[in-house]
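The chain that follows stands alone, in the form predicted on its own, written as structure tokens.
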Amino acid sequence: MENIIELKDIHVSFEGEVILDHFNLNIKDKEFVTFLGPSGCGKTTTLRTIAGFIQPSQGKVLFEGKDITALPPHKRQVNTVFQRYALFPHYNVYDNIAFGLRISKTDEKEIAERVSEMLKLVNLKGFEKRNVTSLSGGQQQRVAIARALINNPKVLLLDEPLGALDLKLRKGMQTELKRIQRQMGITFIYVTHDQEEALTMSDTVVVMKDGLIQQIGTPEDIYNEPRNPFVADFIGESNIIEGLMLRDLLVKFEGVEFPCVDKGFGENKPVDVVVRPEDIEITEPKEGMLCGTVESVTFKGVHYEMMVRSENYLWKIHSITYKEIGTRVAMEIIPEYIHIMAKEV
């Protein structure tokens, strides 16, 4: 696939605070791209220099191979849902939608075909008279999608727009995101500081820190190969520890020697460990096993979250199996669990 956007050099400050320094990424033509990182990390920036709200003093903003950085937003094929969504009250659902296309003094005819049209996409079919006011936070937020999406932009951009929504509701809109996006076969670019919304629903997630890239891949890569300590505890949850790499495919942590599938660290080098919660299995202690004593255990629905005490570690555990507090218990991690970083400098 092509680049649909290019940020080359961006440099981007306020009020004398370095927002984006040196920020550079490509964005593919027709993915579903997630910007994640914590609040300040610079994603909503990155979106903003995207949809020309900012303009950044330094670096170009390419799109399809041209330039666009002095464009106003007006002029670029790029639409905005925002978290609050900037709903005419005093309209009606048809008109919000048609706004757009009534600016540009659209025919209304033409106008009603492609409303209709919007309607049937986010699954409003049938409210079109309804006041914005009198829907609920997910049938508002299908109004500013298919408002944005009726003018045929060819990238949407979405700056946290599910944060208003309750759990349920915000799971289900997940889904509905990624299969408007599929079937209108254009570019989403996604920000959020919520993990599990990242890895449902991207193709790319973009994992961002004080304005810097921290990993770009899919969220695979990014949940199983993260590439430094922020990645590995920022996408769901991690134990990471130090240990020795030993030689290629055999690392010591805790005192306990572990095979692994992880090779070109050289031999007794310092790196960092990471297991995640539920790739840890429980069973009896034994003589060179990696063992711990139970603190604590919470009920999670579909599994017992327990804390497991080691010589020098505490353990977070996901397990079906119940063990009471203060129970002895042995931790086996099979190679293909265990992920090897090297140190950061």
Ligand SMILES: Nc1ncnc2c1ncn2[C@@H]1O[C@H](COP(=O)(O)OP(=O)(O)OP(=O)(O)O)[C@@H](O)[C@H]1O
Contents of the next structure:
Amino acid sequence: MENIIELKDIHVSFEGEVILDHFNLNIKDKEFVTFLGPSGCGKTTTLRTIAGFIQPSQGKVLFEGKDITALPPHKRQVNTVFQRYALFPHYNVYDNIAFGLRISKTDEKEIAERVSEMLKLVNLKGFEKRNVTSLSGGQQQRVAIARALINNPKVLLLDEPLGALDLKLRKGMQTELKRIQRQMGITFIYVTHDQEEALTMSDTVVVMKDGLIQQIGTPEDIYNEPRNPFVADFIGESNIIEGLMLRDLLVKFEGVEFPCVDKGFGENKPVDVVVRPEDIEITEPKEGMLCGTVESVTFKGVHYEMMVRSENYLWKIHSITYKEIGTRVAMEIIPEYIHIMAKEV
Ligand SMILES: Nc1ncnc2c1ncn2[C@@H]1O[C@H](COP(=O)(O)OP(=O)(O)OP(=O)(O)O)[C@@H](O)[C@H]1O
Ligand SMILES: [Mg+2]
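What would the structure be for the form predicted in complex with the named molecule, given that what you showed me was the form predicted on its own?
Next comes the full complex, and the chain you just saw is listed first.
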């Protein structure tokens, strides 16, 4: 697969504050890529740099291998959908969607055909005459997507487009967006700070923190093999505990030795150990096992969330077996569920 967008050694600062520095990223054609990271980490800045609204003071933006750094936004084959849909309130649905083609002086017959295709794509057939202010949040977002796609961009940038919707509607729109991306066969670059959203929708997730890429990978990679404690913690819930890699395939934490599947760390090396709450099995305590006392139990619908205190660590555990507060339990973890990370220096 070819790269459609390449960011090369990008530098962006605002009022002397460095936001992106030596930022490099390749985005493949027809991929659904998500920028994921906490507020202020530079997601929108990166998106606006791709769109051309921000001029980097250093570095290049390439589109299909060509340098577009100096190209203004409207000349790029890229469109943006914002969190606030920025629809024209005095226009109806049809005129909002037709806007981009009217600017480019397309003839009305072709506009009518394209608008009708777009309405079908976003499931809003029959809404042509409706005033956009009379639509629900989800419907307005569909209009915004149709409006951004009518010019046939090769890349669609979406900056937290579902942020204003309630949870149920968000879920529905996530599936819709994924379908639209497949159907159009174009690249979507999506920004969110919601890890679940990133994991469900993306081919590739780019995890960011303080303007730096922490990890790039498939949702499975990012979830199962987080590269550092930040990623582990940001992507879903995790227990992160200090351990000692005794040798290949054997790690020790909380005074107990655990066989694991990692190697190549050396002998007696301090490491961080990551275990997901759903990967710990509660059993009867026995000599030599990792044991602790249940401190709290909360019913979460599909499982109980238990906090279990061992000597130096409070474990979060998701389990379908209920144990009363104060119960002494053992925690079993199979080798595949123990993730070892080198200590950050
Ligand atoms: N035009 C601007 N002038 C000054 N500072 C800015 C400007 N735009 C962004 N910043 C700063 O740059 C940093 C990164 O902002 P950015 O909007 O890219 O973050 P983000 O990851 O999109 O965050 P959020 O999830 O809150 O939208 C922030 O500290 C922000 O205050
Ligand atoms: Mg933002």
